[in-house]
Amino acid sequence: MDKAGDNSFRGNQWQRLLRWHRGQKVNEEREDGVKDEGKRNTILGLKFEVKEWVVDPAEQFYYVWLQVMILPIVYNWVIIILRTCFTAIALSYLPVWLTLDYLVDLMYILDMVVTVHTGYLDQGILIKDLAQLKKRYLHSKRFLRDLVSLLPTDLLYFAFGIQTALVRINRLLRLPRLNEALDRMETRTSYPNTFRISKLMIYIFVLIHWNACLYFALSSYLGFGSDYWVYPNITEPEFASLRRQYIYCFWFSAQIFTTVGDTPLPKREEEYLFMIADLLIAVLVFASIVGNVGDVISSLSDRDNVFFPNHELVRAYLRSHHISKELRQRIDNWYQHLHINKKIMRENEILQQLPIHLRTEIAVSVHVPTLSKVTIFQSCEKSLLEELVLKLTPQVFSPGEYVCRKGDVGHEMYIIKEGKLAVVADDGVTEFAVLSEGNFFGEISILNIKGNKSGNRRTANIRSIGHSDLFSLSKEDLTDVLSEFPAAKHHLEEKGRQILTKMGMLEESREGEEVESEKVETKIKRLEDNLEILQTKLARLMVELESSNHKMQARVQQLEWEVAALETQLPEDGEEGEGVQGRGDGVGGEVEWEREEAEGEEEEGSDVKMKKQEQGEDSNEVSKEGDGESTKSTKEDMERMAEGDKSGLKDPEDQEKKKEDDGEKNRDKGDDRPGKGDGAEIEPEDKKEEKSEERETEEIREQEEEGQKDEEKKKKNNKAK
């Protein structure tokens, strides 16, 4: 039993060991599989990165690649025509030429790959999608030109011979790539004028080289040594060497193109045609040389005029005004110092064409180290310093010249860039201190600090010991900049007060002046408020004046209509009473007496009205609603009077009815208005006028009733008679 148990226990141990070993193998296989898969992924990742590789045309790699591509293009333009015309040179170095040819072809292929992966800008964004780049390149004329330049025309060697390099003439189609490379170099070089002259000389060299090769080929076709114009006989040892052949042909072509020296006269038609073509090309070459050199010289003079002031104009001005010789000498020395030491005085004009952010960066890199040395500008905002550097103006002072004098009004502050200046006494001899690079002066006079005993005037005489370069910052520029930075303005004023306090130049009554200034401001504000109130009152009075004027005009028209109505009634009364003149006269006299009494009452009523109006104006209680109602009532009266005029007052009974209706309307309007006996306040002006008008209408009605009674009496008397 024990042995069987031991055997089973040992068997279990071996089984567990085998299982563990198998598990270890499985884990190792899994780890190896993960590692292999990771390697595959990294390899695929590298391939993916190579496929997605895009060249930025503004990067350094693209610029360097263009410079490399200059070599194969120039090689083809120089060597193909050389090997075609000078067959001896082609056969002598054939292995070298073939190696270089196929190396150049390989570079052409690599250039096509780079071109495919070169991004382009679309609406200012660099396109990096390889599919779009391929589509754009394959559908362009550049791809056709590059493809034709790589056609395997070398197979034509089997037909024309391996020395005929002219079969590779299609490689010359890559010339636009050369122009692109030269243009990029011209934009990046620091000496563009020198580069332009060098590029022109290279073009002329290639042109003379081609002409020399064609001259040698034409001489071989016509026969070497057949006349004085062609190349001499190559059988002679003196002209047999390859070097002598090429140098002689190049010298002959240079003579033709430069029209310098005596060239042999042509004898044959082919020679004449070749010379005519060369002379025409020579004219173009000479014109291009003169034109390019003239452009370079003019650009250099323009650069000097931009960098430095025009000395010739100043000299002409001084001569025309007969300036003293001493002053002219000082001006000449100043100009000479600028030219010798290359002092640029017109920085803002030179950088004017650049965008504002680039100008700011240039000014920051040039001037901020100098501006940050000024004590009052230390610990200021960076944006403030960036605004100030654009306002700095360079100035150069000659030896013994005063920068500022004591008592002058300060319009700018100065920062010393280079040189030494002395603080001197009024006699100009005693020196109190010497200011050197990094020092500054005049900053207090442009800050307008309240309490400054010296005001905005200079407190010392500053004189230049030698030639001194300074930066000036005007008061107006500093004020404009600080208007956008109120916190920095307060900070600078506090620093200026601290400096003035240390110098003992700040008055202690500053707080009292601030209080007085505040009082003045409050007074000005109070006066402005009072002025606005008076303007509103004046406008209100003008409106009231216009309304009263309209009312008076309406009343005058109403009275005119009433007078016209009475005049129409008087003739009718006269016709009816012709038989009884005496009685009619008596009745008319009574009517006239009653009319005079009514006019007297109207005058008394108008006097009472005037008094009430004066009381109303004193109390200042005129309301706008009353004005509106009165104007409405006057308009209604005017309309009624107009209707009366049209009807011609046909019947007195109809007139009486209309007047009674009008009176009822007026009473209805006036029922809601308070009277004098109702314990109300003083009546407004419009209500007074309405009541007076009602009184007038009642008086007119009474007069009309009396007139009707008189007419009835007359009729009765006539009947009795």
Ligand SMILES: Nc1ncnc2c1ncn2[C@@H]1O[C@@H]2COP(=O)(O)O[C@H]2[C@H]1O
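Provide the structure of the form predicted together with the named molecule, given the form predicted on its own shown above.
Since only the chain itself is given, any partners or molecules it might have are not part of what comes next.
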């Protein structure tokens, strides 16, 4: 399927990834080297620069040091009691013990130096300030314990004799350091279960050893060979040797602690008390052995269950459903293959608890060798590969098994890690092609390739020739990844198209059709968008039209009132001449005022508009308001229409003329306000109101004066009469 050398010019992305991975390792090693160098320098310069020397507890040096410290601590825990109880042993090897004792003391001192130079984490940051480290250590209980464990109690030898090693019992206080060392080892070891069991056995050994020593000491106190329970008489040659003494005591003690109980019956009270204490401890020891071993066994089976699916359960299920022997055999073989070849099926589950970046690194280092052989991925970006690698699921197929059958709906594609698979015809015998390590298949049905006649159905049968190890990649995962990497998608599709063309399953014309249909779709979309815009504009126009209608209606109504008022006044006018204006609170007077106001406003409005039109302000406003263009212009049109309708003058010149006439009319009425008649200025609204008020009061005053004059005239007339 993949042609070798196909992408040689593009450079192998996987190789680059591998190189990057290896490069990182080399860098790490180099860094380690630099650190080592630094360490060496520091150690060499320890005499001069000991103050600057700070140990990182996460470093290898600290770990190694802890392991070294196991020896002196265990030495003290084993030897001090041995020398105390077996005085013959203490005296026989005295120079050895004394040398070892002081060597161990020296290590204790060095351990204190290391401890004081060991950094600690404060809010995730390693504290390296020596003053702080010193302060912390010197104020801790640990310092006290370490100090007490180093007190020169050996001086008590002068009081109790050189064989009394018990004076060094304070050396046992370093036990927490031993625990720390063992805990560290447990987290680092690749075999934690074996380590746990070994640790338990060592603890039990030390316990039995102590018990053996105490048993010998008690026997010595009660008298060797004084009864069957105590150690036999050491003068007897059989029990005289030091080795025999120790081994007998150890055996005796081991029998008690393992609850075998095959020890001689105690005779004296001291012996009973010793046995009771021992049996009580033995119960605990036995319980902890059983518990620990049980834990280890269950964790081992847990591990197996996670690594390999539980075969027993599957077997029971198959039996209960009376599955044919032949199928059961195939399933057994499958399990056997997994176990023998250590194929782990649930690696995603196992690595689930790790953070994503570590999972990626593991997946890259585990799967890169396989994926680097897949030509299609060689040109892919590193990030794509990292994403892909996390989504691979291992699958194992047995000989003759079908991975997919022609016509099935495709849900995943496969990458061959190991093994051979054949593309076979429906008869299951004719082989069209053989796929091997590094090839992939099953991509056609999940890629939605345009013109693929088989749609989302498998285009071929794929059968495993022998056992084959595959990685499957689900359609969703592939789509997810490819959606962000269109180039890779295109590449995969191209490969699929090649196969489809070879098989004659690609509709070439449909490609054109689809492009055409795509164009039509775009056009429809564009038309829909335009329609939407037009609808919005229309809605706005309708609103504006309605409001203009309302205004028009109000205006017409007002004009009707005015006409009606004038009609009612006409006969009176004939009689009384100017009398209409004289009646300040008459209906006609009010109407007149209203009319004048309205006219004034309209004229002002039209003046403004005319001015704006002249100065080209309109266009500025439009450009400023953008979308509001139609709204504004429509509004103005409506107003203009209203004006035109009202006066019956559509021509601007006629309107201008009308305005001049109106202005004269106003002047005739004694209204010389600017903008009223001459249309020279536009006044602000509030000023206009003020002026109209002034004018109102002035006219009222005039009317009152005229009224008074009329009264006087009437009076004079009356008098003359």
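Bear in mind that the values here come from a model prediction, so they are computed numbers and not experimental data. Numbering follows the first chain given and starts at 1. By rigid core we mean the largest C-alpha set that fits within 1.5 Å across both forms.
K.L.:
Examine Arg268 after superposing the rigid core and state whether its CA is displaced by 2 Å or more between the two forms.
P.N.:
No, the C-alpha position differs by under 2 Å between the two forms.
K.L.:
Taking the rigid core as the frame, does Glu476 move its C-alpha by 2 Å or more between the two forms?
P.N.:
Stays below the 2 Å threshold, so no.
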